[in-house]
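Heads up, the chain below is alone and in the form predicted alone; it's given as structure tokens.
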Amino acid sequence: MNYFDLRKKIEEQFKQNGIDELADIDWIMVEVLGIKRSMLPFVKEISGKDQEKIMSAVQKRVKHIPLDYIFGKSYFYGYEFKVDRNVLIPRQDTEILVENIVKDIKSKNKPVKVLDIGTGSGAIIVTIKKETNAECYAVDVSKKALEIAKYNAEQNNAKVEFIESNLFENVPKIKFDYIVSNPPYIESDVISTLQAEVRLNEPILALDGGVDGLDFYRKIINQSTDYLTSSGKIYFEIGYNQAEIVKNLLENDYSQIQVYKDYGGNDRVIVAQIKK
């Protein structure tokens, strides 16, 4: 079977189980046949073995399972990251959460500490430690997360200190010059209206911010001021509508905050100085 009889074939399946985004069908061509996306077209004859293989995810994608659970693998900031059912997804939006910190840090000219609260799969301080000089340091209550993130770590060749720790509780007394986090913030009633894709697959621990999503921020902030240098910073990613709530929340103890906007126009990360 040549690539345009087989993917008209997934298509249908596709359609007929509420699957809307019909180029997946060539990322997973892609994967299991090895070659770039352009080649795709020129593909005369699939062997029954690598339609076997296609089929097997086109099955686990119709249920909703996201591409990157089903090869286990997530591409951030160039890097390639492993991730499974115990870690969000890496998302292309963080990267701006991400740009702007590594340009923050490169401005320094001097050796500085970063914490990276709620690490996950280790994605954000990983691409830090790989783009900058920092001294990387990462905590996430969750076990098997840090497990994947030691992994990412070890793959990319980054240096990173990992910490088994619910926020802060576990962190070493020391005085870190950025804290930064990507923490839950969808609010609770909200998580069972999310994309199925996310809702069945993405672990809720790392989607439920409380009632009004705001939780993980209003602890962080309340304890960060005590492992911040005296010109210490945090970033936050956001969710598009909660700036200036966020913004309320750091006015007591930060100042100089200002927000990014992500790829679609929306506000997405917040980040501000301490008070000295």
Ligand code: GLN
Contents of the next structure:
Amino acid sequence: MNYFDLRKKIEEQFKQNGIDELADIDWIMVEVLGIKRSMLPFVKEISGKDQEKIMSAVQKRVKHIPLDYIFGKSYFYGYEFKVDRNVLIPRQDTEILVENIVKDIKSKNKPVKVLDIGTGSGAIIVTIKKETNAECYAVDVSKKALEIAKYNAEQNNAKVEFIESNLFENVPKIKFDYIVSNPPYIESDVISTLQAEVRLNEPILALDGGVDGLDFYRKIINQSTDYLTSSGKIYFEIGYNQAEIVKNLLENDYSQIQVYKDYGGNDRVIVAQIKK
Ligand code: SAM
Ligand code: GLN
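Switching forms now, from the form predicted alone to the form predicted together with the named molecule, please provide the structure.
Now the complete complex, all chains and molecules, led by this one.
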């Protein structure tokens, strides 16, 4: 069977199961056939064995399992990260958080220390290490997530100190130039309304930000001042509707607050510098 015929057959299955991401069909084929997407239209004959592999992935995808969990990997900022259901799949919007902090660190032209809270797959801190060579620390409360993050740091040749910790609990008493976090920020009640791919597959521990979604911002902001240098900064990813309220939470101890938007035009990143 050629590419077009197999794609048509799979498209039917996607549609019957309410899966709208038809591009995933191509990505499954790219992964199994080991070729570039642009080459797919030229594939005249897909072997029985490859068809089986493709259909096995399709069977999982139509059960709403995200592609990255099916193949166990994700791409973030051009780096490859292993993922499984113990870690959130790194989001493209999170690259904006990383892009801004990387730019900031580079402009300093001096050694800095960075702490990532709730590191998950390690996508944020491993990328910061690769792009800036800052001294990097990261915590997560999930042992299983930390195992994945450590693996990803090793695979990407990035030296990061990982610490199993409930927020700052086990963080060494040193001062960081930057604290960065993409904490769980979904309101508890909203989780059941998320798409099945997220709701049924991604770890609840990575999503649930408490009743108003702000639990982690409150806790991190409260404790952060003990861990920052006198000109230290905090970088958060935030939910699309949280900029104003997180700004309010920051205003006591922080100034120079800035908000950045994501690729969809929603507020997604907030940055603040500790008050002198
Ligand atoms: N940093 C990753 C990213 O951006 O793709 C993952 C972010 S995910 C939204 C939030 C992470 O916070 C999860 O890995 C979760 O295990 C971790 N987490 C939840 N509660 C925590 C706590 N009390 N202390 C430390 N980490 C926590
Ligand atoms: N961006 C994730 C989502 O859309 C949420 C991640 C988080 O809570 N930090 O599901």
